[in-house]
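We begin with a single chain expressed as structure tokens, specifically the form predicted on its own.
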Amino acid sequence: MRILITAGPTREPIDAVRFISNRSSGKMGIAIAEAAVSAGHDVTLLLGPVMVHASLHDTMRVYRFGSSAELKQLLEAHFHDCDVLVMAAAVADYRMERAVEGKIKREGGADRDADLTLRLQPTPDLVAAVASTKRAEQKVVAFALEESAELEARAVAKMKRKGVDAVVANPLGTMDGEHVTAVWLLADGGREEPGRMTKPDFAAWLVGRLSGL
């Protein structure tokens, strides 16, 4: 299969200096990506502002993006190309109005410790927005990051409302971390729960699940 992942964070400007973004490693997208090398499946990876570790498998097409734009713009690019896109980026859910041309500046004086306002409007649905252009033979996976006691009510309100084929459902504490505890849902009502594992482990368990979609 041609599976195209998303992974890592997005950033979103504030100033020339300053932006918005949140705590993802970009660790999970990228044991996927790896994971489906291994399984001999043509990947590319967009793969957001994180540092890589290790060397990424070198038959991998990468490609870089900072903000949700950028990231916009690589799915508009590539979702074409492939049969399954695995939605992992955490998208921030906000950026400014418009960014601050230069930097901020921290007067001194009396005024130092004045409040600063920052108007901020939502990010665009990637996930929606790419599942409404798919064709009928292309899948596409969502992830959702919730507390666990509303964990699957609100992944499969999110994957109903996005018009994804299926959810991997994360509770807070996977992201940045070294383990998995995730459910997968799929919109046909299917549910597996493979219980606590790495997230390489993980991955290759996903990777085995993507060919039954």
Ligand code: CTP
Given for the second form:
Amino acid sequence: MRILITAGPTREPIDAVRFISNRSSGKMGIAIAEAAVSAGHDVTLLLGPVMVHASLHDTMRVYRFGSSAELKQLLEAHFHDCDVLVMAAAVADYRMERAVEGKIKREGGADRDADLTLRLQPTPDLVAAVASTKRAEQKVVAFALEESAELEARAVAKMKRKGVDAVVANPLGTMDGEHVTAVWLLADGGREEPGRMTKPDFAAWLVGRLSGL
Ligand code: CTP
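We have the form predicted on its own; now please give the form predicted in complex with ligand CTP.
Zooming out: every chain and molecule, the one shown earlier first.
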């Protein structure tokens, strides 16, 4: 199978030197990409601004993105060539309405302690946009990071809203951690809970599930 995987956070520029981002380490998506190569799949990884600690399999194609706009362009370029998209990237929900040119300066004089307000606008929902263009044989998997209470109900609602085939639902603590306690939810009502696992172990388990979609 040709598997397209996104991983890591986005960085939404505020000005020439600052950005809005999140704590995603990219570890989950990178582990899925590695597990998919090990299982013999053809893998393309769209990777955000994270440190990569071990060398990646040299058979996988890797493209780097910074902002959600860059990730959107990469998805548009690569989605039609995949059988499954695994959208593990932590895409920012908001970005600046207009990024500031140059650097925002702290005003001098009497206004030095004045508040600064940033005007943000929602980013487009990238996975929903690609899912709406998918061919019948293509499958899309989203991730959902939710408060533990109502985790599954929220993840199922998200899966329907985004029009994807499956969701990996994780409690909030997963981001930036070494382990996952995920629930695998399918649009046809299927549900599996493999228990607490390391990210590489969960990645191998998940890659096995992708073939069955
Ligand atoms: N996602 C996306 N584009 C966005 C935001 C999120 O494609 N602008 C994708 C993520 O890659 C992930 C899934 O949507 O696969 C769920 O992301 P999450 O942030 O949990 O959901 P949101 O749609 O942002 O909903 P909410 O913030 O209300 O939980």
